[in-house]
Amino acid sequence: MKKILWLCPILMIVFAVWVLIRLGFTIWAAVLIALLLVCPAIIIYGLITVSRHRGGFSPETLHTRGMPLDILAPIYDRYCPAVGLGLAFRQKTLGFAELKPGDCVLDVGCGTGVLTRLADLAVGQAGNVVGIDPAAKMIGVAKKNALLQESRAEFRLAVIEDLPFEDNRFDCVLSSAMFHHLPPDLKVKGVSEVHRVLKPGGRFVLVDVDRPTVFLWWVILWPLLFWSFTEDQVKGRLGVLMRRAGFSGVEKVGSWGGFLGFWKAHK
């Protein structure tokens, strides 16, 4: 499934080229326009999502200047595996977390809770796993799935920039494909909050958009260099942010699909 991610930019370009040709552009003009406009279109979608006046959020969705993904909740569990972010991706994330029976774990931006429930299996009966997300519809799906799968994982509405937990509570904090939903100041505050709730020696595993290692992703993602939500990440500065929050042993430990990076740090 990991290789499917490499196909995403190709499929995006091909679809855009097809649409432009149908509109009357020559094939070479269509290719050029597609390369220049596909990613800006994604950014525009993100800006619309962040807008205070955008419809589609549940009334219970928490106020945040990040990007709650209520609108994707009904299809999220099908969408992620379809683009290569399925079980293998989740297992790789947990491999870096090195969870042990009895660990207390927090999953920030848990979405529908797939990673959270897998973490619950890893820590066993003696452990405790909590998933948080600001999107009410995501948490609703997560709770439903946990009930169906008889998972002990807990889910609640909360935001990373104001974690509702006491200091030094968790052995490990996970963040999977959520960080690019935050503006720069919330990233700083969020990582500081993660540091606060971790026990001394605790681990923070973050996987998110990073400096692309595949040229084709540069062709698609170059506009992200000009969007505040993603600029530092595309420039490879996630490690710098984690160190500024007080983390030690910060290291990029892996990558996925050519544009997602795995980072690990300790308190």
Ligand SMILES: C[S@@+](CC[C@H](N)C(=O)[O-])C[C@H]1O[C@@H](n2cnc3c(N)ncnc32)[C@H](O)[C@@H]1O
Given for the second form:
Amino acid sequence: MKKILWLCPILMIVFAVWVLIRLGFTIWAAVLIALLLVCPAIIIYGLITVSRHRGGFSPETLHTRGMPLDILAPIYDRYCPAVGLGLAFRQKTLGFAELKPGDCVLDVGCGTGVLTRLADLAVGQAGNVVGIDPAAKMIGVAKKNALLQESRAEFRLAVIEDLPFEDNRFDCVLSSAMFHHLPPDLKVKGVSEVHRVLKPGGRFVLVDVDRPTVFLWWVILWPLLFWSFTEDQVKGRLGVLMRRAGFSGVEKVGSWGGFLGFWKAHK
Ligand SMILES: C[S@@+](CC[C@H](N)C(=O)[O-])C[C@H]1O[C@@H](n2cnc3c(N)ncnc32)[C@H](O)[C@@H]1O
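Counterpart to the form predicted on its own, namely the form predicted together with this ligand:
Once more the chain from above appears, this time first in line as the rest of the complex follows.
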């Protein structure tokens, strides 16, 4: 299986070239565009793979069979807007969360805490927002940014599959671009942990890789169908995962860039 996976980038480029030629591009233009489209994905996948095998590069990073992202921590805040996940994306996510002053919010897999700090602004003085992540370098950057921006958001090292919080504590749980970092069994465990820590009636807002709605993304992302971390998501099954954990009112409420889906559910 691993040998087939290594063929995927080459097949992706060949397939993209073929599609682009059929769309009327010259062969050189098609090769150039295909490389531009596919190479960043390959580089990111390579970095993540190295990160996993080197235990996240940081001795304090918590053990998880998910993928902690220490390796991107130093550049993550510049990387996100560069790939289209800037302020507008964060505001759209928070829009679905419908946060009110006084809400208690958890951001699972918070990374450098951009969304966590915006959530903190939304809940005001009376509220409380916590971001968790196993990657020590991500949490380090999140704490530093919180200090610089005088945010009251709290950040802790923790994993979604074993949340260090009591039952029924949060009004809302946010998960942004994190689920594709988990193998299938941790996704099941993680969603049930989110259900446990939410108050009855609490909201779960999840945005992640989803069934592409734009053909071009199928051309680029089809290899993800062969990777257990993303297969179920590319097939559009995030909603099934939430329903199985006991959530109600599960709904796909929006999409972003043709391959990210916003899901919302209630406990
Ligand atoms: C792509 S980043 C998303 C960060 C942030 N939520 C955002 O929207 O920018 C995914 C994050 O999930 C974290 N992660 C990986 N495995 C995890 C786990 N088992 N539990 C919680 N977070 C995890 C990674 O360390 C990384 O910071």
